[in-house]
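One chain is shown next in structure tokens, namely the form predicted on its own.
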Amino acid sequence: MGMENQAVTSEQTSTAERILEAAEDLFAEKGYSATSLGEVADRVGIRSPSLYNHFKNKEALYQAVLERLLEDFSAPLAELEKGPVNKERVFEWLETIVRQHHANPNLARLLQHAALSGGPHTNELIDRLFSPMFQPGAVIEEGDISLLESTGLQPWAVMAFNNLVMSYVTMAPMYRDLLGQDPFSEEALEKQLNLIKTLLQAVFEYKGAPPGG
């Protein structure tokens, strides 16, 4: 009986995971409002009533999708904060984040839909994912970053770099022909990383007064 119960539990877990994966893809493709539970069930290959055995409604499913994405994408920042936050470790963290978004563009796409048409728990996701980087001195503790700290521009810098990373995976496919290559290829990824690192290095090395200062 114990082995049978374990088999049932394993099957339920597997079904729940497949539901989450299908829902994540659909929410990223269409947004919260345009996605129905029936579509999720169809993609998983189960009947709609069966879905309610795992998630009580669409909002609960959406929140579970967000939680899973949050766990994956907040892990690198949590790792960064475990040690001294110097420039080298910031660059390592940045590369990890960029590679994560290339490997799974669903978070960026889901947030883009949420920004345009809304969705439950979005503000909570944004707060938990980005608020640590908006704190003074949170991004880096070494070097001259007067452009950020002395002018109060750090939150805008965080937004700019996050937008640069996320908008690439949502918008770059539109420029596939202009780029002349797959925007998700390793070569394109290296070019994006070089661009972001060059811009971030310029911020670290900035020593003059900002415009209007």
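Here, rigid core means the biggest group of C-alpha atoms that superpose within 1.5 Å across both forms. Residue numbers count along the first chain shown, from 1. Everything quoted here is computed from the prediction, not taken from an experiment. First, how it differs from the form predicted together with the DNA.
Comparing the forms between the two forms, the C-alpha position of G45 differs by less than 2 angstroms, with the core used for superposition.
For R99, a C-alpha deviation below 2 angstroms is recorded between the two forms after rigid-core alignment. Once you line up the core between the two forms, the Cα of L70 stays within less than 2 Å of where it was.
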Given for the second form:
There are 2 protein chains.
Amino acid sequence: MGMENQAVTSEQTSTAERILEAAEDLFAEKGYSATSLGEVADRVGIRSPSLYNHFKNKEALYQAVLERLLEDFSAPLAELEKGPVNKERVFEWLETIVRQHHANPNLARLLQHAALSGGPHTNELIDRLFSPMFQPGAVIEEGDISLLESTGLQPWAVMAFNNLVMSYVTMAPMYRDLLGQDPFSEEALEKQLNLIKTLLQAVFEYKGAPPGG
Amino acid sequence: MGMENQAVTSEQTSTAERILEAAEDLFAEKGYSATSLGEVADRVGIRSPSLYNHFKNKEALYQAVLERLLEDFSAPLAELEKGPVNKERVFEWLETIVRQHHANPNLARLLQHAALSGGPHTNELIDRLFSPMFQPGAVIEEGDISLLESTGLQPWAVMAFNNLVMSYVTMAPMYRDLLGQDPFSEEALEKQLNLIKTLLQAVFEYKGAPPGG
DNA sequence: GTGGCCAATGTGAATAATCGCGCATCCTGA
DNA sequence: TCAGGATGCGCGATTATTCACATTGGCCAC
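Now that you have shown the form predicted on its own, what about the form predicted together with the DNA?
Next comes the full complex, and the chain you just saw is listed first.
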């Protein structure tokens, strides 16, 4: 498999890698079926049949893109999955995924496309990304958020904060004008982090009952 | 087969309306370019060229779908835009949009598709849906959330709660298994409302400074 | 009523563009 | 020389769209 014959000087990105990058951006932007292999090839600077020298077909290319993204995201999160779950860990975990999605919004976008069209890609994604969060070991046992626990809202809260982070990435382009700044700038990241941490902190400190309807 | 014999008495759904409904579902699910007119026609039970008797072309059909959705959503929200903005109004407004998106998830899905592909549809959507929320008159002036106000986070908070509601709709299919119930059931709606109200309440009651990093 | 007209609405066939993909061939560097 | 990789060509399928045509229902003159 390893064909890296050390062309020592330059870390030349291979054609396969450039294909992956182009395809990742396009799949994330337009979704699977609306992305044409011709457009991918154009971005790489080759003709579309050349893609088949590196990937079996369109579906395989998509899978490879997905695999690469999942690997990048799984690594930092895997560290957090060890050890007890307490407030500090939750803050760390949240900050990590915020920064991850900010650094590369494509996974969130791919995920959103999959969720919308509910295709066969969906199931694999939820298994790989979200199942760990909902495992029994991931329950916060302290009394701080007994409210959420007693009302059975905790998994919903996990899902909510996740959606909060991911939807920032997938919807941010629409807010570019409204917020008056680039949603992916460094300042925007800080503000986003600030808001989410504030929200989480508010949840932790909140002791009252949910407002009745 | 026979067409509608009864002309006036029964409000038989016209062909154009059935086309709109089918197209709405498909555009919401697959997005604009991945939706084929043949599939729309199939759902209505006609051949695709017949669509052109009711809509100029695919783009016009999309615009008509969008117009109908925006009308449905604008009406209930217009009522809330009158009068002073205080905590109670915010709760009402939030509950209204949650129920609206729950009753018809298609607008949120269309919006998400538009945001992802950043096409020409995006700008019109943000103008029609979100601009009102960010107008100067929509600022809460009470001291309750002075924290958000002083840190300039208020528009971000508005955006966050909006994303929270919309992403529930666009991502919920992925959580069907994880949450163990239909995300669009009546109980799920109540839980979703409960969680969001709890979050909002927590924000209102939260007085502390955001956790420093 | 009846015959004829017209507008609305459906249809099949045809077109041009685009798509994923296979294949034979050619180029190039080791 | 040889293999990996890029290419041109082309097939079959799908797409949006057009057009000539068939069928219908309502309406008016008689």
